[in-house]
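What follows is one chain in structure tokens, specifically the form predicted on its own.
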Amino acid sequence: MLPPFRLARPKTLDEALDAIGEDQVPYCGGTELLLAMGAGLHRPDVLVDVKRLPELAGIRLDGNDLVIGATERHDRVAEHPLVREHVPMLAAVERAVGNARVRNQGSIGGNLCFAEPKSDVGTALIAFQAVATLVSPGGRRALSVEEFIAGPYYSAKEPDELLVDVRIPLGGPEVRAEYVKYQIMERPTLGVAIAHEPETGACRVVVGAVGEVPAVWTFAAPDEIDADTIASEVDPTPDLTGSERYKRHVTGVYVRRAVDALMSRGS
């Protein structure tokens, strides 16, 4: 049973900003939020429905950025031609999020705001150095997704802020990227994202799901990625899917697989 709450349906962004607060929580798909409420972990007084706000919707190019509105559903992100053209790794990740219900109902913004530790999406976006745009009555600010995911089930969004969109910088040659994951239950045990910038040669390796927040390493080139170092430095959370020692082992294995996939794609 859900605890009692009131529902607000603002028609404009300004109305939405007036409606949200510490106990007035924005929601779109509600796939994670309603589960937390049903479990008694979250008891907001008001749910503020932002699904119909045009400022939070749409997928478009803005200069050198690919902009994805916060209320865009996982399945729409997965199939959108701009996402498939410019960041196909993200499209592939979105096609495999959760289950069909989650993909059809859950939004990319809700996924980030809930900061579920076992999320594929945040890990992939961090690899692309994506930036979250936040709006409040005081104005706008931008945070890297790496900063935005502040802890397990905790984002850096303030109670009076709305996540409007996520921006993925594209400029220059297309970034080569790969994502691999190890999954024995509905949520991943481990996800590894690698993004390689051809102009500089630099590689970002992001390991998610294995610990409380995604962890990031930077290497000068794909052939310099050290899977053993990453496995030793990652901070796994032991749970039903494996011990700390086991998760370190799996991390090393899947970092190597991600590197092999990246190198094969470039050959």
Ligand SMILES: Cc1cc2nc3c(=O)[nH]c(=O)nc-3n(C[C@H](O)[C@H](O)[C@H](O)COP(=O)(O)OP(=O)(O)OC[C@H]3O[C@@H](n4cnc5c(N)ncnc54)[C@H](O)[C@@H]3O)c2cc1C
Contents of the next structure:
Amino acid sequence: MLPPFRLARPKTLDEALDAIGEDQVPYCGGTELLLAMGAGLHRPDVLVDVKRLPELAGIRLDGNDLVIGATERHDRVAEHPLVREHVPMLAAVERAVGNARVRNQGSIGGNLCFAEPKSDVGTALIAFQAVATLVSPGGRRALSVEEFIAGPYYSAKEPDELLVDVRIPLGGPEVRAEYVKYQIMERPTLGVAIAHEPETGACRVVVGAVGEVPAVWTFAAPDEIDADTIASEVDPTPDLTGSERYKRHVTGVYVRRAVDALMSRGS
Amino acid sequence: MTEFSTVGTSVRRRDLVEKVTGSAEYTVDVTMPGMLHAKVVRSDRAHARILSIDATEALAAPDVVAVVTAADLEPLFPRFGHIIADHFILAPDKVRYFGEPVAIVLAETLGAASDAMRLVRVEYEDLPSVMTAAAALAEGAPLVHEQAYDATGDDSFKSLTGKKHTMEFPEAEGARTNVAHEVDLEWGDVDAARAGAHLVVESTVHYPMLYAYGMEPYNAVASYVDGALSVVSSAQHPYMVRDDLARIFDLPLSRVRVSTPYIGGGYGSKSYTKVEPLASVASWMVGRPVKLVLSVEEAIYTTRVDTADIHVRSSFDAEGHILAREIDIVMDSGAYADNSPLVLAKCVNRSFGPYRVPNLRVRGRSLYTNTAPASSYRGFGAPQGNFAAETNLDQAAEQLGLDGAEIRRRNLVRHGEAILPGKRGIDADLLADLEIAASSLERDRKDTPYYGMGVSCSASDAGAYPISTAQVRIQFDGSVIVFSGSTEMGQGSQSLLSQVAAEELGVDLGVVSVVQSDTSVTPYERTTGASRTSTLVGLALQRACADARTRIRDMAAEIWSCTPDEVIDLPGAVQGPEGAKLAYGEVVRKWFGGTAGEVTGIGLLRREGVTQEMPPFWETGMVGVAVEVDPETGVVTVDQLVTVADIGFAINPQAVEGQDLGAATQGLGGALYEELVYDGPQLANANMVDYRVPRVTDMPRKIDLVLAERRDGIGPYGAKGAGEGQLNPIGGAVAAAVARAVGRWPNRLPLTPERVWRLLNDLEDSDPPA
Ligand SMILES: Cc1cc2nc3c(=O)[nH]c(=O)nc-3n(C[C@H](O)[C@H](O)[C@H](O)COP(=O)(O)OP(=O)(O)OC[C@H]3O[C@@H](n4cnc5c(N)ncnc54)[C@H](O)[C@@H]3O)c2cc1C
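The form predicted together with the ligand, contrasted with the form predicted on its own above:
Expanding to the full complex; the earlier chain stays at the top.
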């Protein structure tokens, strides 16, 4: 049973920014928030529904950025032509999030703001060096998704801030990307994202879900990606899907699998 | 099968459209006028003395009507349990497990009850707890129950035992222990046999703590008015629940009515009494109907599956024949006995397998612990015991240089041979079934590394106690209503019973309807469990149809002024002298003299005739499993699943296949994924996100469901039951397949990826703390 709360449904960004605060929290799909409230972990006075704010919706190109509104749901992101064209890896990741109900209800913004460690979306976005746009009554600021996911269940967002969108830079040379995940329960045990810029050869390897926050490594070329080093450096959280030792081991396995997938795809 | 008109075909399920469209009624849909909503205040510790319960604040909250505690139940018999009435409706002086009901909050709305539930203050004093069977057995272990309880003397329970099969209810005499129950079974001289053996193989396994997940959690709505109790609930055995409720309130059975609409999955977990006493005592307190619906988490804490630690020692001759088996079973049955004594007894009976075992010694103990109470689970003790002994047999095969099929071929009992002395000989051809399973597996064997196959089999003394009654009412238009106290829990009994009635009376399936599971309306049915409905209710219904036909013939004879033996049966009609014919409806109308009346046929079944010998039939399991292991991660993919149902006769083939696939899949859940894990006093995964049941994407790549119909059952048309059989041997088959894929024998289930990876790499079960 949910504890009692009031629901606010602002139609403009200003109204919304007015409405949110310490005990007045943004609410989008509710797939995380309502569970936390039902479990008695969270008792906000007011839920401020952000689904009616036009600024937080839509998927579009803005200059060299692919912009995804915070309230866009996973299945929409997965199917959107711009996402599929420019960042097919992200489309594939979104298509495999949770289950049909979660994809149909949960938003990309809610996923990032909640900063649940067992997530795929943040890991994938960090590989693309995506940037989060935040707005507060004081103005806007931009923060890399890597910095935004500050800790387990903790995003670098003030109580008076809303996440507006995430921006994936497309300006540079075309990035090749792979994502592989290891999932034996309802949520991922491990996700490995690799983004490779063929022009410079640089590779970003992001390992998520296995520890408290996604961790990033960079290498000069795909064949320099050192799975053993990554496996020894991750900080796994033991749980019912595996011990620390096991998770460290499968991290190495999946980094190698991600590299193989990247190489076998060719350029 | 031209011999039959309706049975033997996969007719469309009766409940199909209403279930798919959502119009089917479940208990949760049932309301009663003036109904209150209940929420249960539960213990938040494993073992503690209750010092005080303060409901002042809760009672002051808006819309709260009452808070019921154990003190209020003083005028009643405050416990239930059909074997040992040890289960307190509300914890009186102490709580015995995390999640135990301590108080019931009643309010006008569910929200008000939920809010007020948090306002009931319970003061506890912690007691030392026993969280595992080993801890419960330890010298000087804290006692879960300080007192002994009288056994209720359930007949079925007393009569299920074999020769030299003893059953102990430890009494208050002397020092009490946490042993809730003991069962021993012995014949021959195991020590002498072992001494002369060519090979002795020992193994120990752990069977995990499971939850029999059904989509519908336990729920009930109850109304106690003027010395009569009416309950609608998700109970699998409404008659058994009625008996418990009548004892609580000291009411005549006729004043207690329990009815069950459709059940959203039972799998044994809904057999016997669960939430009905809570809703009933609450209604008795306030004089208004009360509705209680548990969450999944609460349901997990209400009933889980018995864990088992089982040691097996088998002795063989040089050819691989079993000389002796010694089996020691220790079950963790949780805080209350519930059906665990029966589960234990069945586990003992089903542990050594359908083999020629000349010398046997089985010792079973069921332990009270400070964990959620365990009770029935599909297979009744067979999944636990069978896994232990089948794994042991496969290890012996390896040491003897035999394959899994061959060692079984050499030991299986032949058709008609006894497994349990003094009991019905086996009514199945397991040898033939084994060849079907083994050849199906071999046919699709893959030549890849880390690939392994296992065949496994089981036999269960099934059918429970043969008491059943059925009625059939022929209407004046010739249509037919079947009445049965059995429940429809998704297994398709509604369709099956209508098929039997249509066949017996020679009427169209479309004119038959079925009314089930209402103790004040439908005739007595002991239980809907142990795969009994097709066989036992089927027989009772055949008799009811025969009785109705006799009455119809008598009436026709009166109409035609002839003797009854001049009247002969036709499909849906009778024929008299000189070719005169009357359809059933015409007989009814002419005899009553109007467009009115009906004819009722009654069928009774007891331990007599074909059902004299126990068990009524053997339910066998024969499965083959092939797996592929990812050596880097330990992930197991099930490549093949083969089941062979020794069904006698499939009244509805598709329903049998559905049962077999469902049972096998549930078995795969316990073998590969599912396990409840206690972390301190409470479960770490009492929810469906962290307790992983099989998903559609886990289904085996090849599924071969074979029906072996040899018409050798005592049921209608030679039928036997189905429903549990193919779950029982899955654990053993998966363990063998994985062992052959990775080269080492597992000693526990489920075979999660990490466990398989550790097995493959010969690592300890867990790492020492850093
Ligand atoms: C069963 C299950 C399985 C899952 N599996 C996966 C998986 O496999 N991979 C994966 O990546 N994820 C998974 N998830 C997580 C899922 O992606 C998130 O639940 C979902 O995206 C959250 O979005 P929401 O709109 O429902 O957020 P809400 O629940 O509405 O909000 C979540 C949090 O974000 C805040 N918030 C929401 N929007 C904003 C905003 N615009 N500005 C500021 N704060 C905001 C809320 O205040 C709240 O704290 C799973 C979730 C569930 C329940």
